[in-house]
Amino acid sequence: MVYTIQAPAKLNRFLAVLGRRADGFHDLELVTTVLNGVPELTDTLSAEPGMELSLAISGPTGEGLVPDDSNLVLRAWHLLEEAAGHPLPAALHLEKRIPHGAGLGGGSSDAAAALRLGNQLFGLDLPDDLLLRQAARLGSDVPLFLLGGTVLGLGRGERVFPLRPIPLEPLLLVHPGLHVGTPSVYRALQSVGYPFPEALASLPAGAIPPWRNDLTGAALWVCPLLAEVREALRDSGGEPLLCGSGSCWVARYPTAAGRDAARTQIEGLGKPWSVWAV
């Protein structure tokens, strides 16, 4: 029997960099929403029991991804085997739609999906707290995908807490097809500095957190071409925000009609950009 699970993208509507830690990582505060229900920005992971562990990768954004032990899906599966205490042979298939290096958390979402899928496929009944600990070993963004919905992330982002759902404004996401490496952006912070070295102030119930990403200056330092997308979104009447460490941008609009008009305007530029309305 084949089991299938969805691995959606995510959107950080608030990302504060509070400083560098002694271990070289940075203390962050994040408010993240998992973008469920957007098929164009959702990977699909399927699995069935097999004679050995294997991973096949396909899909519009799967080119160049290698199913070796550096792959987050296989790393997550090996952590499940460690927790189970025995091998979990399975034939895995990952259909990739989330662009790599866009700041949308595709690899982390795939890893979280692997943890959930393997737990289900083999009836391991591993508790949620154990899965969250394993997820944190894989990467800072992986735990938030296990929770889903709207999530507060602290520390490196791996300490996660569920929040009340925050309604999303009409959004337009634009990916210029560029890859921006997260480590290079964090290294660039040493050159551009920390623009807002303070955490999110306490908000009353139901209040919407600021539209903010402290990595924007560093990402533009690493990849100046990103500014072209930002300006196009501004010209369309949107309020742009960099997704994670880049290279995808999201812009919010007062109305869905304004968002749709902006999509037509941006697609009319003739740029080799991918555009999604949410």
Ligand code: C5P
Contents of the next structure:
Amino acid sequence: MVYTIQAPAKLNRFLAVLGRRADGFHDLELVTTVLNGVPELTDTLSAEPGMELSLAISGPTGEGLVPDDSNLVLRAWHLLEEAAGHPLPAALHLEKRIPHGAGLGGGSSDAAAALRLGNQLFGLDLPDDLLLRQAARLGSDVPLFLLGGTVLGLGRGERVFPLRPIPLEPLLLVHPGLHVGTPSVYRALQSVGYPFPEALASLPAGAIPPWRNDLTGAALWVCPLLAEVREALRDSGGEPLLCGSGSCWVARYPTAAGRDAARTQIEGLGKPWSVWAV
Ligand code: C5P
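Starting from the form predicted alone, produce the coordinates for the form predicted together with this ligand.
Below is the entire complex, every chain and molecule, led by the chain shown above.
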């Protein structure tokens, strides 16, 4: 029997960098929405019990991805095997649609999907707190995908708490096809200076967090070409926000009609960009 699970992308509507920690990571405050129901931005992971563990990767953004030990799906599976205390032989198949290095959390979402899928497929019954701990070992963004919905992330982003859903405005996502490495963006904070901004806790209770990403200056410092997408989104009447550490941008619009007109305008530029309406 083949089990299949969806691995959606995410958007950070609020990303505050509060400071650099002794371990080199950064303390953050994040408000993230997992983008359920957007097939073009959802990976699919399926698994069938087999004689040995294998991973095949396909899909529009799967090209060049190698199923080696650095792959987050295989690393997640090995952590499950560690927790189960025995091998979990299965034929895994990952269908990739979320662009890589875009700030949409594709690899992290795949890893969370692998933890949930293996837990189900082999009836391991591992409790949520154990899965969350394993997720945090895989990456700062993995635990939020186990919760899904709208999530508050603290610490390096791995301490997650469910939030009441925040309705999404009409959105346009634009991916310029550039790959921006997350570690280099965090390192660049030292060159551009830390914002040390007001934290989320300073907002009135129940307020919708602002549209803000403190990694923007650092990402533009690493990859100045990103500014071209931001300008195009501004020219189309949108309010752009960098996705995570880039390279994708999201822009919000007052109305769906405005967003659709912006899409036509941006596609008309003839740039080698991918554009999605959400
Ligand atoms: O946890 P994750 O593997 O996703 O982090 C990738 C890199 O991003 C880290 O090695 C670190 O350089 C940087 N990072 C950070 N502070 C965070 C999250 C990530 O400095 N809160």
